[in-house]
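What follows is one chain in structure tokens, specifically the form predicted alone.
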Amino acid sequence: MKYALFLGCTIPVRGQNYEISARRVAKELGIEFEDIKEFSCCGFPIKSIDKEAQLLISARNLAIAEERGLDIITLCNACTITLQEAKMELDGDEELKRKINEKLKKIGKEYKGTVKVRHFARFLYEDYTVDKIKEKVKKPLSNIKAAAHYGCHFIRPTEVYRDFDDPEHPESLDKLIEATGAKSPDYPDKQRCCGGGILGIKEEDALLMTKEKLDDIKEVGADCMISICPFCSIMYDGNQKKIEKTYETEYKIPVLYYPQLLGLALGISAEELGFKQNRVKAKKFLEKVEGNGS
């Protein structure tokens, strides 16, 4: 199983622990990632300003993967929806594809529509399968409660993701968590946005949205929160201490990327999974994983 790994812009700068753990877990599961230096930004940042430019950027990345004969595995929810939506639009409109390819031709590229794009979590759920993950688990995390956070762009919009998961009541990430032996508790407003979308416009409102979800997760006694999106992790992990200070409260809820949780269940060390780079330190959580904490 060989795939082109698309990291996007945010992960190499602010989510290295996500990349580290994803690569380590993939190796353990027999999944091979190929790095393609020619990949660029997915196009998401300019989508609302210049749709054609975004499509051109996305199509270029897709065309590069096609040249290698590789499907794409993404880690970022925003990159996933941007590339998948571009593929859907280009595949469904021959005139649009012709127009984009005219411009790609200037740099020697052509989008044909043969490449698939999958978020790593969706790939693990649909293609690798939950049952195979369970077979690989060496250290079941049976004493851990891990609260799932899907993020807006992992399951929405429906017209792009079609029948992948229920956008109102998703279960794919919960089942992936449970495959490690951990429990995935339900909690109020589970599908609430992290607030990251408005952080640069109304920081106070964005942080309040983040706080309210942390409140819910704390209430159900979760040992950690599971993210599959670097933007969401910035809100819950990177901004957690700021929220604690602003609202005079305390959470100390470790925010793990799913590959970090899965890696522990596969018997991989926390060091190999990039835990040192988590902003909210997971010492007590890891002690509990080892059976040395309450």
The other form holds:
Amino acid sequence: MKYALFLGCTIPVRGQNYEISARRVAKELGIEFEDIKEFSCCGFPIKSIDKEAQLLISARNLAIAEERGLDIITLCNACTITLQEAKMELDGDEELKRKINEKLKKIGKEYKGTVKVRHFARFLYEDYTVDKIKEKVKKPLSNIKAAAHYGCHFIRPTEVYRDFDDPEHPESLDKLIEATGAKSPDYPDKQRCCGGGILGIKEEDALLMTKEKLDDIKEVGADCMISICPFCSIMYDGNQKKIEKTYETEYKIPVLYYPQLLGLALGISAEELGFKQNRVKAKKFLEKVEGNGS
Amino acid sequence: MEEVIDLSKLDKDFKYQVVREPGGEGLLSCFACGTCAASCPVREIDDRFNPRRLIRMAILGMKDRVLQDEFIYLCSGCYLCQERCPQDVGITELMTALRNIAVREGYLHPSFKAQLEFVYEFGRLYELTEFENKKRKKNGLPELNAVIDEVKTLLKEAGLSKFVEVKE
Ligand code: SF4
Ligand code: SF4
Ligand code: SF4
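Now show me the form predicted together with the partner chain, since the one above was the form predicted alone.
In what comes next, the whole complex appears, and the chain from above leads the way.
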């Protein structure tokens, strides 16, 4: 089956290791992605300015996938919530849909409601299934402790993700991590937000939120942290050094995108999974993975 | 809030304005239980931010304070309050509603303005320069369109061009 890969804004520029590893893993698992150059920003940054304008941008992206008869797979949590919420709102309100389509006519598009949107991690969990992933694992990462960070918009709000994981005690990402043979430890306040949403508003508050979770993850002695969203990774990976400096502490916790972890377990080399672009160097972690034997 | 509220500055209709705004519908159901404030990770580290207090202020009609203070921008959008609110106030969406009202009243936070300008100009939050596309190619990734013009058309259609200062 073929899916339209929706990259959003952040991944192609600031999360290429996510994109590289997701594509590589998909290839390994026989999942086909189609690239659509016309896709734009999902609309997320516009929601705080003008809800209707956001819907227009979101609906345009949805309509483009519909024209090609493809369902969408996203990698970014913010893209996922934005597109899925837009779909929910438009499908549930004929009057709103008519209003939005009236404006989409200007660019010759129409949103019908046939498209489905899924985060890649959710797709792996629900559609591909954990059992099938386990079958494909060639190199179980049994000596690795990988701390899951879901990110708020992967599971909340309930209104958008009603038929998915528990909004406060989710297990999907933990199960996906365990499928690689690694352990997914519990740690306090697993649901804590990365703070990314207010990085541009008040950096010190945002980084303090990031710090709290890094402290908790350090405490449980995890070898790495697993993210499924470029915003979260910017906070934990991109800003880790800055937090270490500001608070005179040390973490050195590699932050991997889930497909990077899965890729290793599938026997793909770190090089092919974009590890070079991880900000917190994963050298030691990768040595530990290697020392694992098979 | 220690200062005395100046009653003459209260806008009695503000709460209805909020309720009419998409996302603001639940405002009046709040019975001030404080669950949202207790759940809020931003409040935990910065106690000047408090969703319950913001809701009280909105209900009382402290329109200027609500729209001009940095409060409504400090919500990180984690939805924990919204999940736990016993009255289904929909607090995270309420923040969006308040931000949208502020924009319509002429105030656009500089951080959002900068984002709007990028999305307007390029159709993306970041400029995808030739350099970036080369880097993508080197990494075995497909090149992407640098500009998606239709987004500008839609943002104009939505009346947002007046906030944008970019060269045409
Ligand atoms: S959410 Fe952000 S990263 Fe994702 S597409 Fe939209 S603007 Fe881009
Ligand atoms: S949790 Fe809901 S009802 Fe309680 S104070 Fe907050 S908004 Fe009001
Ligand atoms: S959604 Fe906003 S107000 Fe609600 S708990 Fe999260 S940060 Fe606080």
